[in-house]
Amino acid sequence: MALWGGRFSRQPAQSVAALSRSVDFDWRLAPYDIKVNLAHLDGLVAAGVIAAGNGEVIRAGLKALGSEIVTGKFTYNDNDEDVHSAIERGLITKIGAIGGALRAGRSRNDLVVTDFKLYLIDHLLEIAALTTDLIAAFNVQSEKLVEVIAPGFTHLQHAQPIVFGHELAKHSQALLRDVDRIGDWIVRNNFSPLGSGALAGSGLQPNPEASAQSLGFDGVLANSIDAVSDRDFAAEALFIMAMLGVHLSRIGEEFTLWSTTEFAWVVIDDAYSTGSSIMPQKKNPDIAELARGKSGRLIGNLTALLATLKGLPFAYNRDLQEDKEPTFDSVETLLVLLPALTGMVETAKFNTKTISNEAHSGFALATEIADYLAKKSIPFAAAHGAAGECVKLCESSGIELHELTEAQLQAIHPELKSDLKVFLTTAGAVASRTSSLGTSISSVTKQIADLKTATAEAKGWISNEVARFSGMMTP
């Protein structure tokens, strides 16, 4: 069923029918056009532009369209171009004629826009509370290895010991703003476009701010214009969404290595792992790959919308239709990876001796020979090149630094004394490291509890979310 056409004496031609209809995909937004009609309909009702009477046989129509919409009992037809005419279509269909008159002070543009920002909370806090299961998997797994020391690495070379917990701890750390940013989106984005029309506002519906509160927004968008031809916040919901996707990659990354025979730091559970269709002995880390893989996608996604937005002019444009694909790929590839990789980390089994055994190769000890000596007060650019002169000589000698005699130690600075060896440990080197974002057991252990708070507090939060939008998303 089309929304236009009066002023037309031909249909479409077949070929700008299939371009423009986006009911395929933007089906989606079903629940929250009838949420979005209902509260278009309360204003018209109190404007007067419809009868009382009239409004509540178009309330209860609704109502009953929105419970078959859920069900699966109404859906979109061949002939239907987008959500909102095949909702328009079955409206009639069920009350009449009447369903019509709820069109007047209402466009598309500001429609669909509204439908969008409340598709995009309901799904935002989904992705928040299920990347906090993955936060508290993380948490957990830190907490049990928060004693086991480590080979720390740069440029994927040995660089100097860490406490492993603390390198579990890290993506906690950057998953957890990942789940501040959603917030700050909702802060920023819930102020409704609803009541714009086409660009102008609408002289049928003087009061937006009561149809934005019944939906749950914090208020009205300032220009109308701006309402109907805004799509920052799509773009910075993408955003989010790979940034994530950059986190959930960095993950996968780790874990295939981990995962592999020259590693051996880790055997993921069978359950989250796959096998090849011709090598019977391959276990192979395609949860973690999938992870790496997606990321791409997410970006992609990103880009894609960035690059439809940057040349439009004055009010809305149909390109806006290329706005929700992308973002729809992303919230379900979110909602289907997260769990995946979370399911992964909860059940994952690591190899503690292995881990540490390597800890101290490759002179991952030479920074605290240049320490030892910067305490003595020898300029650093002084000590760390005699911190470079041992490993030199450990080198071209076959052994590893704390096998240096006192003579040779001597040799190279003066001040390189005896008691130099004992923080020549892997134990020594990590247990120096008590400043608050540290490596010491007992900074990782602070940090660990700060980390449970924080993805309690982040629960607390969203739960509080989904139940103050609760009300909105569903009829």
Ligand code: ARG
The other form holds:
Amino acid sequence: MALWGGRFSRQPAQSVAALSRSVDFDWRLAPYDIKVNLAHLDGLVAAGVIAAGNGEVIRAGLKALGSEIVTGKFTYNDNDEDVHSAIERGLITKIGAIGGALRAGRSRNDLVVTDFKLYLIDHLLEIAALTTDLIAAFNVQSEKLVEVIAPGFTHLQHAQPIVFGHELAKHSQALLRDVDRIGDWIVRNNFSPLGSGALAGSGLQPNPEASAQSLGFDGVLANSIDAVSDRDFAAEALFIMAMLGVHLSRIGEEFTLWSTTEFAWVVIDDAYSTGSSIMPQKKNPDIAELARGKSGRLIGNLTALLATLKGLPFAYNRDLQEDKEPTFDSVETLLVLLPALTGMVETAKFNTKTISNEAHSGFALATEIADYLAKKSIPFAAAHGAAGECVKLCESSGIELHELTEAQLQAIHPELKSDLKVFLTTAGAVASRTSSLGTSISSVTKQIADLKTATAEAKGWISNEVARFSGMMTP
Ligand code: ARG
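Please supply the corresponding structure for the form predicted in complex with the ligand (the preceding block corresponds to the form predicted on its own).
Expanding to the full complex; the earlier chain stays at the top.
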């Protein structure tokens, strides 16, 4: 049943109905649509547009319909255009023509954007909670491996030794920023568009402030034209999800690389690996690869919405219906990906011997020589040059830096004394980096303790927000 048609003399062509129909995907908004309808009903009753007795009948009908949507007893049919028309049909079937009274003082333009915002609040919080699980998995592994010395890379070449807990904890830091962004998103976007009507507000005065409050919003948007056309909140959500996806892709790439025979740093648990249909010996890091691959569609979804919004006139245009599929896709991609990746990280076994074995190689301690000279007030440019000569000599004679004789060192720079050897160990190099962000075991131990506190705090605010909104959400 269409929500319009009075001025038309013909039904829409079948091709038009097929193009226009959104219910196959926007049905995800059904629970939110019931909630928004209930809040709007209160406003209409308070304004005297719907008599109190009729209000009770409509309320009971909406609540019953809400439960049937949850259990699957009520759903859309082939003739429904969108979630809003399906729900109005369901209500009228249940309580009769009075069900049509709810359409007063609102339009699908403010209804759909309110539903969509509530959907995003709910689902971004779910994504935030799953992200903290992944952070917690990294925190545990970082703590376990905080004393394992590893080669640190730049340009994927050995650069300087680090502790492996430092390497893993970096992922917790990046992911915590993603969770923070979700918190910021709620603070900035938790304002209601309901009451905007089609674009101009409503003369029936259904009290936007009261409905905003009952839906859990922190207030009402200030401009009805902006309110029905604003999809910044969706674009921001898609950015947050794309950025998170990019972080997951970098984790995926690392685990893929580390699990190769050449690296053999990590063994991915059988439960988080897959096999080959032709090569019986194969165990492939498909979860890590999917984490890397899914970032493509998450980025694509963000650009799809931005392209839809670019140059769009304000107020409502049907183009805006294109906001939903990319958003649902990003949400649903992450809801599947995050738990799998968390399981992979939790169960991964790191081969600490292999990780440490090559920590010194590739002349990874050359910076220690330059730093040793710099501490003796040799200008760093000269210190760097002398350390470079040490590397050149080692390379041509096939030895490591710590194997240079005192005579060889002295020939390169008179300040290179035998006590340099103390610094030419990976343990010494790591231990010297005691500043707060550095790679010494003590600094990284402190960093991981701080991460654990921040993770617990994030879990705390997320469950507070979930409680705040779920009280509002259940019809
Ligand atoms: N399905 C539409 C959407 O998602 C609902 C709003 C339709 N409004 C309209 N004026 N045609 O945007």
